[in-house]
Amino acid sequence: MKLAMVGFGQAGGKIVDKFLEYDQKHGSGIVRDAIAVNTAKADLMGLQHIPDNDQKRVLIGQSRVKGHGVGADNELGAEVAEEDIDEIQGAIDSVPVHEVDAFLIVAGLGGGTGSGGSPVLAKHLQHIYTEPVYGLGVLPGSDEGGIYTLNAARSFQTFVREVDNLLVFDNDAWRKTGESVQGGYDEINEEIVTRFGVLFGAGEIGQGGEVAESVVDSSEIINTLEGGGVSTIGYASETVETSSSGGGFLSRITGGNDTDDLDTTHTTNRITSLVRKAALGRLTLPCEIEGSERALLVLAGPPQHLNRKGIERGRKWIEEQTGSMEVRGGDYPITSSGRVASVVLLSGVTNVPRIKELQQVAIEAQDNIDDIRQESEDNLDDLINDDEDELESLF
């Protein structure tokens, strides 16, 4: 699947930068074009793979914040994005949109620039283009501070409404105890790119590449994400031995030759085991998978370690677990890989404790804001009355 990626804010820019590195390393052809948008000049300068020019690194809000960021103020982030949307559009005009399958806006939802600006950009793109507009939102850890949780609660509600589907990664489920902040984020970004890289890389076979037995292409991903809502991704992998011949499509049908033939039962069992681990293990957004509206299964790895029987069993198991009849599946052969990986995309998930928690935070925050506003008005009235009494006593 070919994507035009926009990294909005510090976290979004770093993740898109990581996607470009992944693309260059694996030759997956996912990122057709990439743009970073930020209010902080230093964050844009720290990127390594996004081209260093004004068309790919867009600094917005210069008249308001002078290139120093919005200081975790997501309302200001939204205002700046609204004011400078033409500058962002100027950069997007250089994207060969006719060559992309969808837009992907990547943002951390806890800060100011990404959480405030990404929904604004999503709404703008939806108005102009016919291609799907997806969001990849990263939720802050609960230990990162109240303002970041509040920003995420506000941004989530708006972002999910403005995109065709919001893919979510929850830092809370991935940060390790005692881990440094920078080390934690680097590892998290690696996890994000690995999971989404395999998913979006499916179907993008280069010249002379291995043809999948059961093709997963961009239309399968788009159909799975269709209908909106929130999505999460599961991932599991296992190291396997690779042979020089590599097998291939024909050998997977005929059973291969005498020297390279693999135990079909063992291969099938490995696949079904990996599917279960991916779906029931650590999802990008932890949730109960029962009730998911749609799902997509992708098995990636050396072609001789993939077979139709295992994929079909895995797909049926997901149908049983989710209760959904819209479960698609297929393989993504990577001859040079030394691992078999299972990626499970669950779309339209509803039973998500973290989202319920964020919604409660938003409700409580609004109540607190109303109380604080009323208290401020009462204090102002008291201050005015005190001043009037003091003036009367003087005369």
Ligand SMILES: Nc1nc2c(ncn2[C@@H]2O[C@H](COP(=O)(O)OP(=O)(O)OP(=O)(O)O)[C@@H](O)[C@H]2O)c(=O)[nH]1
Second form
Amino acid sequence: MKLAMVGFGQAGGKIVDKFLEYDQKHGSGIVRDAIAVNTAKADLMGLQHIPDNDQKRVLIGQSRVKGHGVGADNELGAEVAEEDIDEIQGAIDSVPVHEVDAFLIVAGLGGGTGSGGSPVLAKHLQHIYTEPVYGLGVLPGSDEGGIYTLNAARSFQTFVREVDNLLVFDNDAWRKTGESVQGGYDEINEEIVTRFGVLFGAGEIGQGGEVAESVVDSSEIINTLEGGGVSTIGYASETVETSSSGGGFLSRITGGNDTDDLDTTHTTNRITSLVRKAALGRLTLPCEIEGSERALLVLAGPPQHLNRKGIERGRKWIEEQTGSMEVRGGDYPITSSGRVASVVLLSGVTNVPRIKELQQVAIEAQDNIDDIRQESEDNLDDLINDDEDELESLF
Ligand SMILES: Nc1nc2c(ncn2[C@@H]2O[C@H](COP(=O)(O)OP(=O)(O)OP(=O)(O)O)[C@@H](O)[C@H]2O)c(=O)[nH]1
Ligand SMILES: [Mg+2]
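Other form of same protein, the form predicted together with the ligand, not the form predicted alone:
Then the entire complex follows, led off by the chain already shown.
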């Protein structure tokens, strides 16, 4: 499906930049247009693929923060977005919205600019356009500290209400030990664009006109995301033999035989095993998959390695595991690929320990901040009163 992407804040901008790189590399055609919005000039200058002009890189809040970012103050981030919404809209005006299936606002929820600004922009876009507005929200690592957790908890709460669906990626679940933060983010961002790239790319066929048994359409992605709530994505892949002279493809066109049956069984088994690995492995937002409201299964890869039976079995298995009656499934044929990949989109997940934990820590952080504020007010009172007493005694 074709998306208009807005990267809000540093993390959002970097991830959208990476989506463009992915799109150019794979010819997936999912980024119809891309914009980066930030309060920090240096962040905008560091982007590589988003065109370097005022229409695509939008600096907001200049009168307030002079291009230096809002320093993880997400209330300020929200204020600045509201004040400068016309400048953001000015950039959106250059997007051919009639050619996009949906908007995708990408942001790290732990900081200030993207965290505060994204819900404001989502609300604005919902007001003006009929296309769905999705959010891709990145949760901070638990070692980032109270203020980041507090920002994320607050932003999550508002963002999820303003978007048609909030797709979540949890940095905490993907943190790698012993690596520099920057190196870690590069790998994490690669993971994000691969998962979302295969998902959204599935609804964007027509690259070479491969014959597919049951191709996923963008309306199936939209229907799975419809109804709001929070989504998470599972992914698993395996390299496959691409030479069409060696295996199943040739035997299939030369008529059925034992090898053909074997190949079909092998293909089916590989698909069902990849579906399990995707759903039970590490999700973008770890959670209990039971109770998911809707799901979509996408099998991507060379068409000779995909089959309807495997996808149907995988789909049924997801139905059983989630208890959902609304599980869609289909394939995404990519002739040139050397891998078969399974993507499982779980939408409307409810049993998410990480969100509960985030909210709990946020409540404690808020109490803590209130206590400290009260304490420093008391201290200041004491200080002034002491001085007053002394002053009085002088006269
Ligand atoms: N996955 C991922 N997360 C990132 C990346 N950079 C930052 N983050 C996360 O995003 C959160 C927000 O950071 P930024 O995006 O820098 O914040 P901002 O929106 O620019 O806001 P301010 O810097 O406060 O103005 C951080 O707490 C990190 O958890 C990145 O490249 N990839
Ligand atoms: Mg920043």
